[in-house]
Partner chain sequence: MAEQVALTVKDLEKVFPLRRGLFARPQGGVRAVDKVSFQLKSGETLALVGESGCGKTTVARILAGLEQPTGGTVVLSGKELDFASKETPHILRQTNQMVFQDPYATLNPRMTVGQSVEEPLIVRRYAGDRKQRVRELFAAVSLGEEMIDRYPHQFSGGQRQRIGIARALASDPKILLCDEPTSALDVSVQGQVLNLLKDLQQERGISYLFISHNLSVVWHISQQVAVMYLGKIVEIGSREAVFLETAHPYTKALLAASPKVAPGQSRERIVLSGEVPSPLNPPSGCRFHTRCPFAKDICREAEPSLQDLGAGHHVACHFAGKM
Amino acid sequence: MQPLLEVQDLEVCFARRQVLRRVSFSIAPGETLGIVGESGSGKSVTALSIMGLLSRPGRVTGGRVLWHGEDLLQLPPDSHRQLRGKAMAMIFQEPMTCLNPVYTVEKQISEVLMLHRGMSKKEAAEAAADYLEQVGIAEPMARLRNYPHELSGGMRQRVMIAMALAGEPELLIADEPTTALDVTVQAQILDLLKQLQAKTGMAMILITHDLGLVAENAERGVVMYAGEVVEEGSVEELFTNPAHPYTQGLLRSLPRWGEQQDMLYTIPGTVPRRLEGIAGCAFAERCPLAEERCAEPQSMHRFSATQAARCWRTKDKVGDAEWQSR
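Keeping to the form predicted on its own, what do you get for the structure of that sequence alone?
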């Protein structure tokens, strides 16, 4: 089966600063792919590049983004804009920065329906209420008259989801969709996304820093660090047999049920601000397994049909015992 979306060696720079390097992954129709990593790892920039929403001075400097085999980066801006909101849609972590504060909910959802579905103003208004009902908003007719500031954070996020679904996308990119919400509302939003995905058959890219969300909501995962993909695999592989030291470190940082821990493990150091001058592994300065060989350029080594990691050690598959002993 041909991938719905395939990212090949994507590179992005902001002015002279490189922020993405050799980013590659794919997603199949109906699949959920989780992209996980610390803040500054390049997750959101990757999503914005796919959507054609990079703002200056950001620019794509290399690679391809294939949509049904067609390179989106070669499309004229108008053609890319027509796909955005219809074939693919995106929801953001803070809807107040994306919803227009001077337009009602009805106006904003109706605009999507008229632009991408060719509905009349009356048809769009009626359909907007249906979409609010689908995302679990009570009294949808009344909510259509509200402005964003009159809604709670959870309701604003549901409005964003309704707007994304209005174009009937094949792919939904959810960028940290629950970060600004309390725990109860987080669970409701994630359950809603899964229900809508099952109903519509759309594919979904879930971008998060929370490994738990990936484990519960995705079939496959991509781990990013300092603008690179350092590991990919099925969720089961990533959690039971992580290959890259960074993935292993992230998993060690998780609290474990039934284990008494005085303090959670943390990976020492911070994500490097610049990729320039780093020829080898960007994680080497923080890695307890680092050796001189890590300063050399690293390639993705595939050791199963679905799992690969950007570390020379993965040729020999370093085990947990060695990791724990360092």
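So that the term is clear: the rigid core is the largest set of C-alpha atoms that superpose within 1.5 Å between two forms. Numbering follows the first chain given and starts at 1. On a predicted model such as this, the values are computed, not experimentally measured, just so you know. Compared with the form predicted together with the partner chain:
A movement of the C-alpha atom of Pro268 reaching 2 angstroms or beyond is seen between the two forms when the two forms are aligned on their rigid core.
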The other form holds:
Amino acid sequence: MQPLLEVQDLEVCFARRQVLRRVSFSIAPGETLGIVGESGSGKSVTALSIMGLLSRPGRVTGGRVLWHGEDLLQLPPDSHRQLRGKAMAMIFQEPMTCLNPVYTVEKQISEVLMLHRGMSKKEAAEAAADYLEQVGIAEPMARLRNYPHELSGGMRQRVMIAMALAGEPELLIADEPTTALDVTVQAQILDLLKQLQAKTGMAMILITHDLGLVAENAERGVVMYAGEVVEEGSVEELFTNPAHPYTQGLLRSLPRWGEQQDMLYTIPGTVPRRLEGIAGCAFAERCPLAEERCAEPQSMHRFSATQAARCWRTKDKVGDAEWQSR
Amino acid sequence: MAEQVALTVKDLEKVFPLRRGLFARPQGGVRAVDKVSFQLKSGETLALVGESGCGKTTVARILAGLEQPTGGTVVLSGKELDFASKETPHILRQTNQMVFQDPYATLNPRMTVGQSVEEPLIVRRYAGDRKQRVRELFAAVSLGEEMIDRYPHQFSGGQRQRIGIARALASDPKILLCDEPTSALDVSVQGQVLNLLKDLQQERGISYLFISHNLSVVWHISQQVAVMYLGKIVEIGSREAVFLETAHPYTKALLAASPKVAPGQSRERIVLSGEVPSPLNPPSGCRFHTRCPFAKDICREAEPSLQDLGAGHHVACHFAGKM
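Structure of the form predicted together with the partner chain, please, following the form predicted on its own?
Now the complete complex, all chains and molecules, led by this one.
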């Protein structure tokens, strides 16, 4: 089956500084893919590149973003813009960054409906109320007349989701959608996204720094470190049998309730400030298992249908004959 | 020694008056903290958990001398504080120090971090060699001496949090009030800061009042846990009692909602509907009844008091132990 979206060797620079290198992954229709990584690992830049929302001085310097097999990066900006909102939509951590404070909720949702679905103003107003109801907002008719500042954080997040859904996208990119919310509201929003996904069959990319959210909500996960994908696999594989030392370190450094841990494991060192001059593994200087050959560039070593890691040791583990690099 | 009490808080209350208009009289108020009682033992950690607006930060701000309580008593190292006295905030600041979520916001960008750490020593008229003391403090939080003359922007988030801790330690506090100290940090750095806090506690016998919404972190760092909802403590006890023998439905929901890194594990999930009601107009009876999946008539009418389930485990629910 052709993937819905395939990112191949994506490279992004901010001015002369490289922030993404050789980022590759794909997502199938209806699937949920989690992208995890710490701040500065390039998760959001990846999402913005897919959406075509990268702004100066950021620019894509290499690679392809295939949408149904067609390279989005080759599209004229206007055609890419027409896909946004309709084919793919994005929701953000802070809803106020995407809601316009001087327009009512109704105006903002119906704009999407009129633009992408060709509805009349009256039809759009009715449909907007429907969408609010779908995202679990009580008294949708009254809420339509509200301005964003009159709503609570969780409600705004719901309005933003309603806006994203109004275009009936095939792919929803959720960038830290619940980081600013309380845990009980976070649980509601994620349940809502899952329900809507089951109903509409859209695919979802869930970007988060919270490993737990990926474990609970995604089918597959991609782990990013310093602008690179270091490991990908099914959620089961990533959390029970992580292959890359960075993934292993991250999981070991998490406190877990119910377990007795005296001191937490910590990954020594810090994330490298610049990628220039690092030809090989960016994690090598912090890696307890680093060897000489880690200074050489390496590809993702695949060792199951779904799991692959950018680490020589994974290659050794499966043997030369078996692994195929991508 | 271990059983010594560093701090006793009894029936603490804070009402923020509400005014409509600049010169209007106050019309009612928000009960941000409502009859909160707990004890913090020397060298131990008590965690306050709850969602935003539950009053946990207000409790810390009162104990840091930044806010005047409107009722209740605070006993600090055996002495009851008189909040009418002007001296009280000074006493509080001497023994209690705060560690904030965003250390960058608390550091002056035009001062070197060494100067920032030295400042409390100047204010307190420290008698010894201040520079020497600053070097000791930096060593205590595992920052090199060469860092002393740098500016805040030259540090990473985790390092800044260490500086924030060093500055809090400058006045030799008995109690650190940590308000979400690791929430802004990445997982790998969070571990370093939590380990540092544990080390410091073991070395110096400091007590922590640890505010966090991350339950895994709370489990890791604390001995006692208090769960707050709309200004009230709904459950309090040892961390084992609260996490493993959970009695209050709100605590259960919080535990169920916090994501766990064990894929494919099905678990009992209580998803609460709605959001935390406005503290301006808290619900009648049990404040949690509007979102509680088990609420009965009595919950709407009568406010449950904290009942003792044994071994210091208290819970405010009409149906505690009956669910």
